[in-house]
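First, one chain by itself: the form predicted on its own, in structure tokens.
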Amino acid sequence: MKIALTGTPGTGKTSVSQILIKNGIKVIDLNDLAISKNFTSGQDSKRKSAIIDTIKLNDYIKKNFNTNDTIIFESHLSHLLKCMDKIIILRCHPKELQKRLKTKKWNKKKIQENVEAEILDIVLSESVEIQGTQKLLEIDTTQKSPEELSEKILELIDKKFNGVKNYKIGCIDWSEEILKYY
């Protein structure tokens, strides 16, 4: 099973992934994979990052990763890949997200852009547009440790994603937070 672990930067993807690896789950960093295989189409000078060719990346994953194995593909772009069987979207309250990104020493503009993306449900909206709703789950990371989140994800995998009603999409809504920023 190919599982996308996605969310706005700062929601906990990397921290959770590191713990999942320790628990024997294969985790692929999609950004590293895309760069190492040259699945890029240039450089975003504004954001100082590579522009990932998600079509090439999707095709490569479809051809090279067995669906019988459980593999988590971690990236804020993984929800864009149609070959994913499940998409876990990590969410975080904008105030906490802002704190986390400040801790990473991100600049103000980049922090604001990502906080706004979280408030406006950008990753969720893109996911629904590309994947539909059946494959999607949302988990609020605001008050949970990476260990707790990893346990939840391992439980979901063990139960083959049965009983996911606690993680159905649309239950997390930060939209009123936008009023506090303008």
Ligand SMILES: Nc1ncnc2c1ncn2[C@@H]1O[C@H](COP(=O)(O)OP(=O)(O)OP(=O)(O)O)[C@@H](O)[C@H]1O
Contents of the next structure:
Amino acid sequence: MKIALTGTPGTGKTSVSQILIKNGIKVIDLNDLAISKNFTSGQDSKRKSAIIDTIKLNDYIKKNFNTNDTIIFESHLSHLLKCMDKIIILRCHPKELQKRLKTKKWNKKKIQENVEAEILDIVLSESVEIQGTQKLLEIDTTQKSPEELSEKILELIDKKFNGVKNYKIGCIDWSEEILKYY
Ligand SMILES: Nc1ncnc2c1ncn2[C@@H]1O[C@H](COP(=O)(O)OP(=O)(O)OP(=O)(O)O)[C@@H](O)[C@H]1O
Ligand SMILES: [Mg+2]
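Structure of the form predicted together with this ligand, please, following the form predicted on its own?
Okay, now the whole complex, with that chain kicking things off.
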């Protein structure tokens, strides 16, 4: 099973992945994979980062990870890949997300852009558009340590994602937070 672990930057994908790896789960960093294989289609000059070619990345994963083993693909772009069987979207309250993003030492504008993306459910709406609703789950990480979060994800894997009512999409709503910016 190919599991996409996605979410707005700062929601904690890499932190929880490190714990999952220690628990024996195979985790692939999709950003690293795309860069190392040159699956890029130019440079985003505004964000000073490479534009990842998700079609090439999707084709590569389909060919090279053709297995029933459980593999987690972590990246804020992983939900864009059609070959994924399940999509775990990590969410975080905007105030807490701002705190987490500050540790990345990004400039104010980049932090604001990502906090707004979280409030506007960007990753969720992209996921619904590309994957439909069946494969998707949302986990609120705001009050969870990376250890607690990894336990939840391990449980989901263990149960083959059966009985996942708690993580139904569409229940998380940060929309009132947007008013605080105006
Ligand atoms: N569950 C959590 N509770 C509190 N702090 C967290 C949690 N998860 C991550 N953090 C902290 O938030 C910051 C961002 O975490 P992390 O780098 O794991 O996010 P990410 O989703 O991988 O971001 P990116 O998409 O930019 O790679 C780090 O300083 C990390 O220590
Ligand atoms: Mg990361």
